[in-house]
Amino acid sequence: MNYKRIPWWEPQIGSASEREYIEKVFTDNYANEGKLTTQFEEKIAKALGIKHAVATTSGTNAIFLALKAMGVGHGDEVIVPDATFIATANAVTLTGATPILVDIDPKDLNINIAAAKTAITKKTKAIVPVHVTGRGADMESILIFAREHNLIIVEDAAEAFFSKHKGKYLGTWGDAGCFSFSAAKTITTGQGGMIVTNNIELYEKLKPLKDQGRPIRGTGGDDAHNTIGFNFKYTDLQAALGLGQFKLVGKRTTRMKRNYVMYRESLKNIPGFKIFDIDLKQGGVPQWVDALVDRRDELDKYLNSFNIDCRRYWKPIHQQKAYPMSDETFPNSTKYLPKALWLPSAFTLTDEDVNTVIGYIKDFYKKK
């Protein structure tokens, strides 16, 4: 029997105002960083009410950046939860520094303080909160935290776009937040990410630091470069993909905030089940649907049969064999990680959809 596919999540380019954006490109004839860019950046850090923005080629990137341009590097280390997606301890890394892997909240899979307090050491420069499926982490004890230890903060927002946290929007209350505009993100120009920040010091840092040391944008000839930088300019192209979708931002986390509330009312009853909490009174906006499953490989097995894609949690970045740590010092992420399972979540899904997931999602436990 062949059965509607329901995806996990689904990107949706190609509206009219993109096209418009990107005939505006062809016509201008420059695909590099341009006036789109800035046009792009602007209005994110007008949307968020911060200062500054600097996009860039990733969301990874963004982080580098951001922790580079704070004097992150060689001999340093950066504490990062071990439930992440790999790129955030790999954008440690890319400075030279050190990322040191701490244990995560069960309640949220977010980090653990109590965890980061214990790793502390003389070296410690940084730490990177990362919000998980758009809910905050403890970002009023970590700023305290920070403070006591003189730690810079760069948040990893990457899942958190336009999502709050007690009413302020994340990626904004640290030193620096870090977004992404890959695939399976609410704005997507195919990859690129973005550097928010209210420091007038970091944002002249950001812009050479991305652009082969370069203070303002230059010819490729007789520019001053007066720092050492790199190739991290975003393009025109994609500021078109993401000026474009912008407009559609509103509707579309209506939608991500609707699949969130049919699945948490039709499925908090199940017995081994638990779809995790997101205050959306206080703003947030869950990026994906997620929820700790017992039986989760044989349930996302299950709905695979019938033609609805889920997406499995990471693997805790102790168990990757680029950043390999025994399970000992990490016990929560061992545990709650292979349980953790996103429901498709897409902005492109209708009641029915979540209905019929929500349906097969009752039969399996019935069953089983």
Ligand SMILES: Cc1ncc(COP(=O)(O)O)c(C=O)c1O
Given for the second form:
Amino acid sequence: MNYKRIPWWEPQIGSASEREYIEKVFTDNYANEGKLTTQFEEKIAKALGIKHAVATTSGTNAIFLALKAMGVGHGDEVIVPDATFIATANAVTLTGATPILVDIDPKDLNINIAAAKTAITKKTKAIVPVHVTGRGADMESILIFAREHNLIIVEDAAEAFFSKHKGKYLGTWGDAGCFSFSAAKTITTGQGGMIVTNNIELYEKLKPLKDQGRPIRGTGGDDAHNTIGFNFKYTDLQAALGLGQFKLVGKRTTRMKRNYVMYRESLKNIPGFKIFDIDLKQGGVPQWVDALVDRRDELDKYLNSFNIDCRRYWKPIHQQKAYPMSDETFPNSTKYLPKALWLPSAFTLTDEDVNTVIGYIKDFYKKK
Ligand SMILES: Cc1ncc(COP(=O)(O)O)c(C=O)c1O
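What would the structure be for the form predicted in complex with the ligand, rather than the form predicted alone?
Full complex below, order starting with the chain above.
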């Protein structure tokens, strides 16, 4: 019996570097969005090789702001894959536009371009491809498709921080890319999100949109508010955590890749159990390790009885009461999501932990 709990994921905060940055927040007596947020934005933009980065309160709001700043709103339709965290669809709904769900590709659980083609109407204004678990959606085809139909591309790269597709960072392919710093991500600042773009006009719209329409922040008194905006500002308290953890990204992603390789190598010959491919050589980073699994819920319960936590995949969005539609239009998400499982994937795992999980998975398929 494995008595140590092996988590599906666990965040890690409190490094010496984070503490130094937090100390700076205290010394400066400035917790609101300020210099540290700018530093965090600049660090991320530079590391991704993109011109601009704008921090905000969450990944969901990053998608919302990017779409809204590019004019998406009431009367528009936005194509969204049926297999994603519901935040993707909700961000579209928040703009006033309608999310149009489309089916996925079973090989990577990412958006199916053939299905997206059938969803085009006169109202289609944008597409939000999601890079599920850090696996890049087929961005080459999406770029062609978007060009043909004059669509805005906002990449939901919430799960693809510093992951590449064909050697190019995810989040930097479309008009804008959106990241999340929620608890189960490579860097967590509690909550938080980032929009990246090479488009200066978009950048200049995003800043006032997240700050009450102010192009320049003043005192909060007689400032000029030239457009309508809201309060989706980040804080330097969060940026302190982000800046401190930024130094650990390489170490963390190396461990995440090692988890993936260990599982893939040891579990490749089990019938009814298939780890999804990700192209590590082209720079892919598996945010988490996922598999298509026979008797998924039984396996999950079995591992859980040995203190091993997995995470079951999302229900297809069309099966949620918030966005109800019939299964017929979504044969792949309907069939495959109930078989998909995230294995323990934390960057805090040791080789011993991963081998323990591998051992119990092998036992499960031997016994049953
Ligand atoms: C695919 C996907 N999109 C969007 C989000 C939303 O990000 P957040 O939780 O930071 O709002 C998440 C993560 O939670 C996600 O996994």
